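One chain is shown next in structure tokens, namely the form predicted alone.
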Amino acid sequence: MSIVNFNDILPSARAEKRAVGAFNIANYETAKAVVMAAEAENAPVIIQVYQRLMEDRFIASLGAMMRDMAERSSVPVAVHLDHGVSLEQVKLAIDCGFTSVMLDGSQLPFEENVELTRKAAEYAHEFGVTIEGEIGHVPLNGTEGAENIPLSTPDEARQFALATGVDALAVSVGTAHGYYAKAPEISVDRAREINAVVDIPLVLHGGSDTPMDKVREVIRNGFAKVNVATEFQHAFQLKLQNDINALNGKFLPLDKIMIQPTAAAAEHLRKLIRFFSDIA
């Protein structure tokens, strides 16, 4: 399969009423673990990164090995710049070849929102690359507004879709990035609105930690994409972790050290992508 773009694997997704998971990949393990689970589930995939690591002066180099896995994997992978902070990390993404882009704008005051990222979704288009959008800011656990998320409307989702011209859009229903203190109230009445009034895919943002049943009924509720990174991160560190320990303090070499916490990771991302995939 080539590698493609958000056009090529969410509409049908978001049709069939399953979802393709979207997992923030650091380095080339966590890269082939994505892949490598996607390959072993024969689903579509999206491997993203975070919008910091587009400060890196390597990023056009981690972007080439990305495309590079997509062009020779077995099933469909998209590359997706997660949670882009301006029109330049959108134009940057795109030079680097990313086959997806987001544009966050959801701390801007909604006009302001509105108009950067209908800019950056004109510009994604002239290289066909598609783009995700976000109304509703979802928080980082921990942080201040994590503990009373406020919700998207169907009225400004609708509105900001239309507006845009996005491919893809985010919204919040109350889920928060990273580990819960607490568990979370995932409002499936808020996500069944949104998706009355919105003909795009929905992204669910914040998808480590969020309680599986409530995960499936937004997926039901036209969420085409959940995404992933802290929970499977963590599950490729704490093997990492317990093998260098085993070692205790002796050499191996890094290649060989990094197979099994690759293999760990690719094994908790296949249940995430068998259960995204399950059609209800």
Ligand code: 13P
Contents of the next structure:
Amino acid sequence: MSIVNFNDILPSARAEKRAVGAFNIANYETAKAVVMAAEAENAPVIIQVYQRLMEDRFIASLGAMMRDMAERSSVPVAVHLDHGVSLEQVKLAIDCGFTSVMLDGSQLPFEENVELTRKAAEYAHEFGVTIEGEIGHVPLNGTEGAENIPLSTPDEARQFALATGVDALAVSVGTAHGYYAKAPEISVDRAREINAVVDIPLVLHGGSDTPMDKVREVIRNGFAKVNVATEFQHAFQLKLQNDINALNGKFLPLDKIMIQPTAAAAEHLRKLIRFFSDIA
Ligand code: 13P
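Same protein, the form predicted in complex with this ligand this time rather than the form predicted alone?
Time for the whole complex; same chain goes first.
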């Protein structure tokens, strides 16, 4: 049994200047790809789900499946809610067996973000569940605000971490979610300044398509969790599309169709996990 929460895997990663990959899954195959990749690299990993999946009628079934995979895995696996938007979602994720949650109040005024995140942290901790908060917003590429991204300040990050009691903190150092139209400007200096005043692991959102040398530098500066969704899901999608096209309309049972895309996603994830865990 190797289901864990953030405190089992992130503080040690931070101390060793490496990061744990946190990958957004959508179904059985993508979850399996994450666990397969982590086992192949003998590294801890985080399976996380987009908050919109919490609206699915069968989210409890997905939660049970992720927990079961984590328990059967030979490496430590945390099951996490990504970008939770409300206390209700946090509670639902905990009811569904998640070992970790995020409350993302980054678009609220500072005091409201603190208040909501603090309440969520108190609730999560009662159940032995760890929690991630966000201060300074990491936008979605292609949306307003994805250019000239405001960076989190060391002072607000320190105050927020102390006032909320979160176990991990997402901050903005210049990344955005999804593919970039033009190369992002990642501030390693800001990462270093925030890390100097915050005692908990930092989280890098928007890990896809981000210059690897910058990712390496921020990991060396306290970012112990790196989120990647777009890149690895796209590897899955492209292989699936290619294989379906090659079938030319012929029938192949779906479980067989899924084998190669799952393997392609796992291969992509293995490279990321290797990079995050051996940053030297
Ligand atoms: P990407 O889709 O850019 O990899 O971002 C993932 C993420 O940060 C999920 O919270």
